[in-house]
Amino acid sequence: MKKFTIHLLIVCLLISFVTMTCAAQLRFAFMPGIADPFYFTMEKGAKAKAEELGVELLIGEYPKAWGPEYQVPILKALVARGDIDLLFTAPTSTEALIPVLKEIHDSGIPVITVDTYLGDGDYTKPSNYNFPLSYIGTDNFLGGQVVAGQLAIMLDGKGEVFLENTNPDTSSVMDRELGFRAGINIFPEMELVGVEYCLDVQETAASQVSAALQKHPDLAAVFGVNVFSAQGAYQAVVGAGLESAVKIATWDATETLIEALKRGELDLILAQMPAQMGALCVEWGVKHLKENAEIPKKVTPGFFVFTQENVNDPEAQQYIYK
């Protein structure tokens, strides 16, 4: 009878321990901006960190196109579960996502914006969009300046350049454009002759760059600011047989763009750190909820610039989106 009582006590303690452990497990949700290699890589980084820290990670359905009309319904369905401890997401508009994310925040779910931000991204000042815990993502303005500087070196500081952008209400790509403009302005013999927006449609980007090549026969370089604009841009230049005459700078180190760089069909790629961004969202979320740590209002991982000279270096391979 005594042994039975001891065994029963041990079983009860084990059940109690398991119940307490399960109850203590945090549940985070990640809502990406669109289905592309950048966000797939971010998800992998977040999953690895979540597994390491014992966090359950829910992934929202990947929107088939960029924009609030695609993202918001999925986002609302994700948080409607009612059991999420923290949300990190890439807002597909600086303004249109404010009401829905504010509602989620007000319901008791802390929010981190990753890759893109709300408003002007300054969550330290009084505003209707300063409620996110943090913005975790690239310093896109600086990245745009870096791309401009790299092209200036390749072009000896002179020539006409064209920028293929995506969405004029998205923080990340607009900061890249502003940084690129600022960088080009440093060189008096370089001129930005045009900017177009493809709305994340690769075929539109190709068509717009083809038109720019015809309009500006002396065009020296093209910069595509994200996966879709970059792939459309380089395809237009290659299709025109001008890859040896027109320098091509792109953003986001997808395997497709890396292979094009190896073939000599483009000249440089700025790689972000999407896996690190995802991991940082999980890591800081755990620190905030379990340790009551104050998250920095802005966390900016670095970036890496691929060129034809370093694309095959072993240490560079970690920066390719997989």
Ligand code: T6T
Contents of the next structure:
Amino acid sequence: MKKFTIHLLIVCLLISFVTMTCAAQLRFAFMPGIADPFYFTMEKGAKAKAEELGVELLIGEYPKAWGPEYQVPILKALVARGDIDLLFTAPTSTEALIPVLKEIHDSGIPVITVDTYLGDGDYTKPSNYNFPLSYIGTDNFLGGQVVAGQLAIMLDGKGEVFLENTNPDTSSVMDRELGFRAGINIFPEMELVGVEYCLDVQETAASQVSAALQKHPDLAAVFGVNVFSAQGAYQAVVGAGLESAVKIATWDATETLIEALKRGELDLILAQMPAQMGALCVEWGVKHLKENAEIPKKVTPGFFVFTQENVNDPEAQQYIYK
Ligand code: T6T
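Given the form predicted alone, state the structure of the form predicted in complex with ligand T6T.
Entire complex below, previous chain first.
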């Protein structure tokens, strides 16, 4: 009888240990901005870190297109489960995502914005959008300036340039445009002759760049600010047989763009660090929830610039999106 009681006690202890361990496991949710290699790579980085730290990671459905009308319903469905400890997501609009993310935050789920931010991205000052724990993403303004500077070097500081953008209410791509404008302004003989917005549709980007090539026969360079605008810009310039006359600078190191760079059909690719961004969201989320650590309000992983000279370097291969 005594032996039976001891066994029962051990079983009970084991059950309560398992229950406690399960209860202690954190559950994070990640909702990407759109289905593209940038966010697929971010998901991989986040998953690897979650596995390392014992966090359960739920991935929200990948929206088919960019914008609040696609993102908001998916976000609502994701948090409706009621068992999420932290959410990280890329707001697809600086303004339109504020109410839904505020509601999620007010329901007790801490929010990190990754890749894009709300408002002007300054979460340290009083505002209706300063509730996220942090913005974790590229310094896009700086990146835009770097692209302008690199193009200026390639063009000896002279020439007409065109910028293919995506959405005017998205922080990441607008900062790239602002940085690029600031960078081009430094060179008195360089002129930004046009900007178009393709709303993340590659075919639209291709036709907008084709139109720009016809309108500006002396165009010296095109800059495509993300996967869709970059791949569309590349498609238009190569389609017109102008790749040796018009420099192509792009953003986001997809395999398609890297292969084109290797073939000498484009000139520059700025690679962000999406895997690191995903991993940082998980890491800081755990530190915040388990150690009550204060997350820096802005965390900006670096970036890497691919050119025809370094694209085959073994150490550069890690920056290609997977
Ligand atoms: O460039 C990335 C991301 O940084 C941006 O916010 C939206 O576009 C991408 O996902 C690439 O398509």
